[in-house]
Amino acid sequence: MTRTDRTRYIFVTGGVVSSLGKGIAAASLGVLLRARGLRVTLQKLDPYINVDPGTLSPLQHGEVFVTEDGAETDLDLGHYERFIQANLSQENNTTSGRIYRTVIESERRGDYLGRTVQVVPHITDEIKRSVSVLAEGHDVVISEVGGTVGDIESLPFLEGIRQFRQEVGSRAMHVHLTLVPYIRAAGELKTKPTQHSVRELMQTGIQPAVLICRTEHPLDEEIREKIAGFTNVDPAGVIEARDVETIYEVPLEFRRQRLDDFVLRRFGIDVPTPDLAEWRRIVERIKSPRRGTVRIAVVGKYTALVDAYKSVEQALIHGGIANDVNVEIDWIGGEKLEQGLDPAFLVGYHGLLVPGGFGIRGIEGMITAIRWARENGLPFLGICLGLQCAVIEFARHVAGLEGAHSFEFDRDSPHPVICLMDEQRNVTTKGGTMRLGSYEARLVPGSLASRIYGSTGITERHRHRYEVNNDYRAALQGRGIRFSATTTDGKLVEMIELADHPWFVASQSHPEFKSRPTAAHPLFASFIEAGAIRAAGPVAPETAALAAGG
């Protein structure tokens, strides 16, 4: 199976309601097929008109995930990378905006030779092209269509994947994720929403081969037979998807129901059974850690929606797996500290993390939390904005630079210790104008950062516009801050740390994007280890009820 024309394609759609977990389902199927020796990649087809999610509010759409090549993508690509342990690219995330832009640019160039440009065939052809371009080097391409069947904006994608299946025949199949609700008053599961969802999908010309049914209760054989009978699906293709303790358990549940066997049988592929020992170890460590609990406070901007920090959440969990500890995370809005929350609530935690973000809301609260962590020896990890807030805090309260701030938040600050890159000063558009994607950095030998990484050369992914102002580096370093990593030319600060603190590290990059359940990112593994040491030390955990609720 090395030829491109032998590639198999799986299209994942969703019905009834949103947020059923198509991304996790697609990634879990990818895990099973990869564990059987197949080369697998995943793709997200998003129906919104934005060219990419880079300008969308995280509170509306969740995290913006960044790939190695600098693409701003849907958060599901984070799940894909973490599950199949592979780096994805711009080609793995396509939106309606990107599809239409490509077609319109072609029309403006005259590529269509005077023909009328239409949704069919021009838009659907571009959708099909965006799928087929992933075939090279892969045995299986799994494409998830965002949104819910019945949404008007999804129709071009549904038509595109319908045509694709028609053109490649048995080398493609459709998987539909749906809901089987439990009506407590009646005491029974109801299959009607699933029936209607599949019927609507079939009206677009798509017959699913597999139904993944989200449910709170087990699907007995009678229910499975009923669903299969009303949807023209083989009973073996009706898969139960109940809530589990950890998303990393989903591949094991799918394997228990032999979803991968069913898919491979339909494709006519004969490969060895999967070895899932590594996944079982991960799940066991998450569900039954042996070294107690580490409590982490995340003080940030978008804490009202955990999906806004999905990769941070997962990277902390990965750090727990690496240290065999349970990680409890409380999400606290920075504005709470601005409104009077005493930062002493942090005494009940074993670590503070300040993640990325844009805009001034909550900034002073984050700075207050960082100051408490610095002065009280609480392990601190800053990410992107977290590094910038740490530099501002240090400049104000240690270096004596009164009024120090970021040029982003206060353009009249007497000490703009965080400034705009020169090449960005005249940029007026916001989409795709940042330092994005993978950049190399040089770590100072002997620094905590170099010991954590076990190297003096690293690459990390970035997503930011503002940098540490080089005019202040000498003054800050003279008061005790250590610039433990810079770009390879030494011009930009990449990491900072404090030598007189148990564990105080901040990174301009986003290390969470490269963390995996099977290989926790070194910074997160070390941060959780420092938290575990504090948890075992003289500081007794407290409830910190004031901070609950995010």
The other form holds:
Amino acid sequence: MTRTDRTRYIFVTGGVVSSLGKGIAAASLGVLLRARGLRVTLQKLDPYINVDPGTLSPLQHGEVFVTEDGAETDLDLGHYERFIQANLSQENNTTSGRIYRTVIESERRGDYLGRTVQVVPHITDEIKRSVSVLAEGHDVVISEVGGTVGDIESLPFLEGIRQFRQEVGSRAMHVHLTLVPYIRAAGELKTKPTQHSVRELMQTGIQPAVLICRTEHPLDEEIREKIAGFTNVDPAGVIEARDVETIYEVPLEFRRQRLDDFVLRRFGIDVPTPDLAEWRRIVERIKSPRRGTVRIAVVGKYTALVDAYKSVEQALIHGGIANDVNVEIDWIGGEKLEQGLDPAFLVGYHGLLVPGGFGIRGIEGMITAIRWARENGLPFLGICLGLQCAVIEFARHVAGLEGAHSFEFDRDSPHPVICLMDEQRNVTTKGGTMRLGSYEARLVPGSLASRIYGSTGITERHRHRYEVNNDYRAALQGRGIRFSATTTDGKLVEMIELADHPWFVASQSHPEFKSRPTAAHPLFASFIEAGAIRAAGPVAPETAALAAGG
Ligand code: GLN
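Please give the corresponding structure for the form predicted together with ligand GLN, as opposed to the form predicted alone shown earlier.
So here's everything in the complex, that chain up top.
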């Protein structure tokens, strides 16, 4: 196995229940170690059988996060990138499906000729290899195992990370995230679920060095000692993870409890204390913005689960940080507007965002909302499907192309203004076959887009099959739409905008994936700024009448 002999490994597991914020906990530890000058990377090991989450509905495990190299990954990779401010890749996310596929492909090639292929050692070896590949160039690799301890599916991963620690000794450590519930009737914090969860983990042969305890109330010394006593964990390794106002506060909370000192002492690493001034500034801005509130309506498809648009949500918050405003987001299902919700409800907002999505549900509602934003000067940001809906709306209501639609939704439309890319026509399989990852685009000089980016050459991440139909470009352009960015060869439309509108911009790519709390994506920063201007500015008379119910 090709491991560097100095890299340290931290394995993060979770117990009791899911959704405790394991990804944020892992990422927050990453922030602290990075702030101490260490080269840190993070990885997610997902126990499900899908080769990647690309074929999953975002209502299952949340959004599909796309990396620069076009990997379709778990949403935790979005947290990792935003927290440690690094671009990750396919190597940073693997699944049972991907591990098994690799092993089975080897078997078919004859690599194991004569031998029985088994979970131990073949699957566990491949799991360990997928961790080891990240060692190169990193001082610390933090690998998070998805799911909770006790799931049948995660057993091979637990066995793999147990062996890993056995092989590298004190250069590896296990961190376990648990829940310490507060029972109101008794007025007490209960440690029993944590005891059970650690016992379950120990049955797989893993002794955690650190316990991160999610709780609504502070863990006092007595509780810490009690948990430590039952689990063989040093009391200094029992960390309280109380609910905080913003996720960006978690690294500061961990630092307050010296989690990084504890981990580094165990690893025998001596490095300077961290400088977290930048994080303090972010948290301060989110908690006490000085310039009021900007209200954003997101009209989309998967609005029932906020995790489905995690990066959009975070990018909007980053836009708020950049403008020193509070951003309030309401998630509205597109179908609500089809079922009678009057689009004039948008009068209560300072911006409309229509995010990405697949399938026809809610499309007409999104189009109705975009029409209202276009006609009423409401700042509009369209992302991927949002761009496509904006083009359909404009084609139908401005360019007079009745029945205009996307080929994705209406194969018989007389005006398929959104159509299938040439290279997509013969694609028959679903996994990983879209236009994925980072591509260059050229911006039209003088366009709003080029002013926002401050450049005419950009790269953004993509995840789509359909495109603006070039046969309609001239007709649409003649009516006032501006194709403000294309691919470098000019063949595919990348961005659109409207000249006679305060702020109407849409992108075929997903800028939300590149936004960071420390550096809001320019499109989101500018969108929120436009929203702040709308919030501060005088309300147009017709809008005021609508607001008054006229
Ligand atoms: N469904 C559209 C396409 O495939 C949009 C995809 C998206 O919004 N990510 O082109």
